[in-house]
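Presented as structure tokens, the chain that follows is alone, the form predicted on its own.
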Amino acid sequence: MTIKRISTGIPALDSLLSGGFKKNSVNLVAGGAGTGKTIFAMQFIIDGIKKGEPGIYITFEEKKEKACEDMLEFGWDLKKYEEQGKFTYLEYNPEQVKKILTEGGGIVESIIEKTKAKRIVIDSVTSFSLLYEDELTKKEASLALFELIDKWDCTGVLTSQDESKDDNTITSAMEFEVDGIILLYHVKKKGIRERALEILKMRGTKIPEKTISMEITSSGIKVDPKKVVEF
């Protein structure tokens, strides 16, 4: 049986993932501040819009006006897509997402039914996971969230903030339950910072065991699979 793939929005990355993310999968994009997580997530959404797959962007951290302004730098007119009914930007707090889980979908489900959204982003799940004190309840909440995304017939990208090399914010609850994990790096080497991307996990997909070069351009994220970055 052929696995249906959904483009990440980064062509060279798709080529490493047999065409992209598995349809209806949930994928975690993790990295420290300034590594490009939000750009990656938004590029995924924009790619879907251009392919007739509307998207929903749920954020705990960034105001809509600022996001719209920042994304114009890459030629992504979020306000235009929203007016066309292809894009929804929701400023939520973690408690509101928790409420979505207890309600079994709530307002997000209504938006998905109305817009026919096929891609969903949650930026970031770090704040959300802090609502749960122990690993078991965190795992249960994660599973409930992932089941909702699957029920909605959406493919999801979740971002996770990693503040330091020593503090692994990809909790075991998330790490084992998500379908894919992509790590973004912005590491200083001899006084110069270098960007890189690593596919840590991708269920049902043969992945390269290497950290590849990445750059943020005027049109978004680009990767060079032929250029291996050593830290």
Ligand SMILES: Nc1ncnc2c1ncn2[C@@H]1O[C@H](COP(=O)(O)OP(=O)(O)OP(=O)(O)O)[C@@H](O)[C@H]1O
Second form
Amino acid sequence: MTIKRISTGIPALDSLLSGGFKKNSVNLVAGGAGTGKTIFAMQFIIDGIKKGEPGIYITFEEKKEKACEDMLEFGWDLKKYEEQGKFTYLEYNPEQVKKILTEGGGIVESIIEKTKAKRIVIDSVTSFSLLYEDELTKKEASLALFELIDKWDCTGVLTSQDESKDDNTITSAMEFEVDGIILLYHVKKKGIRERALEILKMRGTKIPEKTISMEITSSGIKVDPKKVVEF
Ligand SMILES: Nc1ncnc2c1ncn2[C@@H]1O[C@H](COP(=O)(O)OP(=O)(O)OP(=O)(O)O)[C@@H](O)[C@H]1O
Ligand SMILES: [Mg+2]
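Form predicted on its own done, so how does the form predicted together with the named molecule look?
Next comes the full complex, and the chain you just saw is listed first.
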């Protein structure tokens, strides 16, 4: 059986991932402040909407009005898609996300049923994982969340704020449990900052072992697989 792939929203990245994320997988997009996590997540959602796969975006950090305004810069009209029932923006706090788990879905599940959402984003999971004190409960909560995403027949992108990613090691429970991890960088070299993207892991997928150049353009994130970035 061939694995069904879901586009990441970045064509050149899909080509590095045998076509994209595995359907129903959960993928972490990690990076420091301003590395492009939110733009990546939104681009994934917009790509879905354009392909008839509605999306749901859950965030603790960004205010809806501001986020909608920022995304218009890329030509992504979230308000319009929301009116059309193809997109849902949920301002949720970590406690509310935790409640989704204890209730086994709750309101998010009913929204997914109603809108037939196929792509889900949580931006970011950093504050959510802080709710859990030890690695074991964190791991259990992560697994419960991933099971729900799979049960909903959705493919997920979770963002995570990660400042200390220089050594590229997987440390947190969440990172062990996700199907894929993409790292975003914005690193200073000789006084100039460069953006780059690295696929750290992708279960069931052959991945390149190089960190590639990334750009944020007026139409969103673009990567150049031929351009390897050396830090
Ligand atoms: N319209 C645009 N055109 C080009 N670059 C942009 C545009 N809008 C934002 N950017 C760049 O993208 C960066 C922010 O990207 P984004 O909000 O996705 O980062 P983030 O990783 O989510 O940050 P945070 O950790 O603060 O949530 C900005 O700092 C800016 O450099
Ligand atoms: Mg962000």
